[in-house]
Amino acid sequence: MISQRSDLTFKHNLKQGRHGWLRLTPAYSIKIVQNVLASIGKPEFVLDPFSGTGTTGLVCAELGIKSDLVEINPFLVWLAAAKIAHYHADELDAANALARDVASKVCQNMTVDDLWIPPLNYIDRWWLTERLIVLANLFDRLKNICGETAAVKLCLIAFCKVVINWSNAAFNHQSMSFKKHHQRFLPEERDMIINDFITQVQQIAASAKLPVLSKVTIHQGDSRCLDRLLSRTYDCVITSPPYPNRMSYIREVRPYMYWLGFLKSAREAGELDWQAIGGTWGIATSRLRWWQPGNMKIPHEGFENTIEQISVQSPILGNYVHKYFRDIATHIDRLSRVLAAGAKIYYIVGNSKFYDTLVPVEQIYMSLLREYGFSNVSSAVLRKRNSKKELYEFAVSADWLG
C-alpha cells in the first residue's frame, strides 16, 4: 500500500536549515532532489525551470553542484536568492543586532492610522487589529533602514514568518484557509510577537552559517521561453511544475508579497497568476472564460474526451485544464532546446480530479515528452497525496539524446 509519505513533502523541509525559512505547501521535499542526484551521480549543471522557493538549487549548492533556476514570481525569486546566498559571520551578527534594535523601537501607543498597512483585501480576515498594529510597527522600523543589506534581508524573512505565525491563516487545507473560531487579543501578545521576531532572526541566522558550495543563478522569467532566457545547456533537470488542481501560488504567498511591496493591488496578483502556468487567481479565472486553444493538439489518447467531460460540468475548468497542458507542451518544446545530449529529466507531478473526471497528469506528461523527442520515458508513484484514493504524486523521468 502506498502511503502519504510526509517526508516527501514540504513538511520534511521545515526543520532542515535554510529549507525551512518559509513554508510553501506545493514545495517538494529535499529528499526527492537528493534521491534523484544520488541515483544519477553528480551532473555538471542542473536546471529547475519551476524553482519556487529554490529547493532544487539549494540542495545542489549544498552538494557542490552548479545549477540555474527559473521562476516567474518575483517574491519567490527574491526568497530563493536569499536562501542560496553565502553569508559572512559579521552579516549574521548584524542581523541579530538589527532585530534587537528594531524590537526595542516598537512603539506602544500607535494606531492603524499611524502606520502603513498593506493593501491586502479583507485584511481583517488575516490579523486581529491589535496584532496588525504590532506587525506594522515592526515593519515600519525595518523599512526605514537604508539599503537591503544581508542583515535586512534575513530580518525581512523572519518578519514574514512572524506575519504568518500570528495570522488567522490555517494550514489544515491542501493550500490555506482561515480560522473560523473567534479570537481575542491578549495584553501579553505584543511582547510575544516582538520576541518571536527576535527568535526567528536568531534561528535564520544560525542556519545561514553553513556555507553553500557552488554557484546558483536565478532567472526571473517564463518557463515557456527557456531558450530566450538561458544561454547554456544542462545535463540534468529536476523540477516540480504547478499541478493542474487550481492551487494558486499567489494565494499562499500574497501576504508576503503585499508586505514587501511585490504586490500593490488584487489586479496585479491576478495579472501575475495569469502569466504563470496553472494560475487561477482573480482575473486569471475570468479570462479563462474567453480563452481559445488554437490549433495546438495535445498528443495523448483520450485527452479531448477528458476536456469534454470536465467542460460539461464547468466550461471554465475545461479551458483551465486545456490551457495548462498547452502551456506545459510549449515549455517542454523550449526545454529541449537548452539540453545537452544525454541529459536526464525528472518532473515531480500530481494527478488531479475535477468532479468525477480523473486527469491522468503523469500519463499526459509522458505523452508530451515522447512527442518532443525524449527517450526512455517512464513514471513511478512516489506517494499518496491526500484522502482521495485516486490522487498520487509521480516522478516522470526521461532522457534527451539530442
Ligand SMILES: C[S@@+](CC[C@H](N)C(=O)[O-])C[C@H]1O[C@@H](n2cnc3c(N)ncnc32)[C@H](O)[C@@H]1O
Contents of the next structure:
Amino acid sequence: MISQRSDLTFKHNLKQGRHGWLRLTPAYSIKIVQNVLASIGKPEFVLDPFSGTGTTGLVCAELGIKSDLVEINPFLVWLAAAKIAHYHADELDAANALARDVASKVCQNMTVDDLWIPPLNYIDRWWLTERLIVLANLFDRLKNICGETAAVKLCLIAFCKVVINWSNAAFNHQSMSFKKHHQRFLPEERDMIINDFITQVQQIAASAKLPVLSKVTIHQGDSRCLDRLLSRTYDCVITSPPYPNRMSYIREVRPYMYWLGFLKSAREAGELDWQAIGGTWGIATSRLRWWQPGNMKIPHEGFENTIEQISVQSPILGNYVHKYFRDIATHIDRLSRVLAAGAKIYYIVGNSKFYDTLVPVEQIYMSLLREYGFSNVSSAVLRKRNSKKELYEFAVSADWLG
Ligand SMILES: C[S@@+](CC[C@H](N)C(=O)[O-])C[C@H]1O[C@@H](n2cnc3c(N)ncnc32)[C@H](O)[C@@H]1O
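Okay, that's the form predicted on its own, but what's the structure of the form predicted in complex with this ligand?
Below is the entire complex, every chain and molecule, led by the chain shown above.
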C-alpha cells in the first residue's frame, strides 16, 4: 500500500533550520532533493526552474553543490535569496538587537487610522483589529529603518511568521483557509505578539549561523523562456512545477506579499497568477474563459478526450488543464536548450481530478519529455496525497543525451 509519507512534504522541513523559516504548503521535502542527489552522485550544476521557497537551492548549498533557481513570484525570489544568503555573526547579532529595539518602540494607544495597514481584501477575516494594530505597529518600526540590511531581512521574515501565527489562517486543507471562529483578543496578547517577534528573530538568527557551502543564483523570471534567462548548461534538474490542481501560490503567500509591499491590489495579484503556470485566481479565471489553444498539440494519447470530458462539465476548467500542458510543453522545449549532454532531470508532480475525470499528469509529462527528445523516461509513485482518492505524487525522471 502506498502511504501519505508526510516526511516527503513541506511538514518535514518545518524543524530543519533555514528550511522551516516560512511555510509554503506546496514546498517539497528536503528529503526528496537529498534522495535524488544521493542516487546520482554529485552533479556539477543543478537547476530548479520552479524554485518556490528555494528548497532545492538550499539543499544543494548545504551539500556544496552549485545551483541556479528560477521563480516567477518576486516575493518567493526575495525569500529564497534571504534563506540561501551567508550571514556573518555580527549581522545575526544586529538582527537580534534590531528586534529588541523595534519591540521596545511599539506604541500604546494607536488605532488603525494612525498606522499603515496592508491593502488586503477583507482584512478582518485575517486578523482581529487589536492584533492588526500590534502587527502594524511592529511593521511601522521596521519599515522606518533605512536600507534592507541582512538584519532587516531576517526581521522581516520573522515578522511574516508572526503575522501568520497571530492570524485567523488555518492550514488543515491543501491550501490556506480561515478558521471558523474568531477568538477574542486578550489584553496580554499585545506583549505575547511582541515577544513572539523577538523569539522568531532569535530562532531565525540561530539557524542562519550554519554556513552555506556553495553559491546559489536566483533568477526572477518565467520558466517558459529559460534559454533567454540562463547563459550556462546544467547536468541535473530537480524541481516540482505547479500541478494542474487550481492551487494558487499567490493566494497562499498573499498576506506576506501585501505586508512587504510585493502586492498592492487584487488586480495585481490576479495578473501575477495569470503569468504563473497553472494560475487561476481572480482575473486569471476570467481570462481562461477566452483562452484559445492555438495549433500546438499535446502529444499524449487520449489527451483531447480528457479535455473534452472536463469541458462538458466546465469549459473554463477544460481550458485550464489544456493551457497548463501547453505551458509545460513550452517549458520542456526551452529546458532542453539549457541542458548538458548526459543531464538527468527529476520532476515531482501530482495527478489531478476534475469531476470524474482523472488527469494522468505524470503520464502526460512522460509523453511530452519523449516528444522533446528525452531518453530513459520513467515515473515512480512517491506518495499518496491526502486530498481525493486516486491522487498521488510521482517522480518523473529522464535523461538528456544531447
Ligand atoms: C510547487 S511550487 C515549488 C515549490 C518548491 N519546490 C519549494 O520547495 O518551495 C511551484 C512554483 O512554481 C512557480 N511558477 C509558476 N509558474 C512559473 C513560471 N512560469 N516560471 C517560473 N516559476 C513559476 C510558482 O510561483 C511556485 O513557486
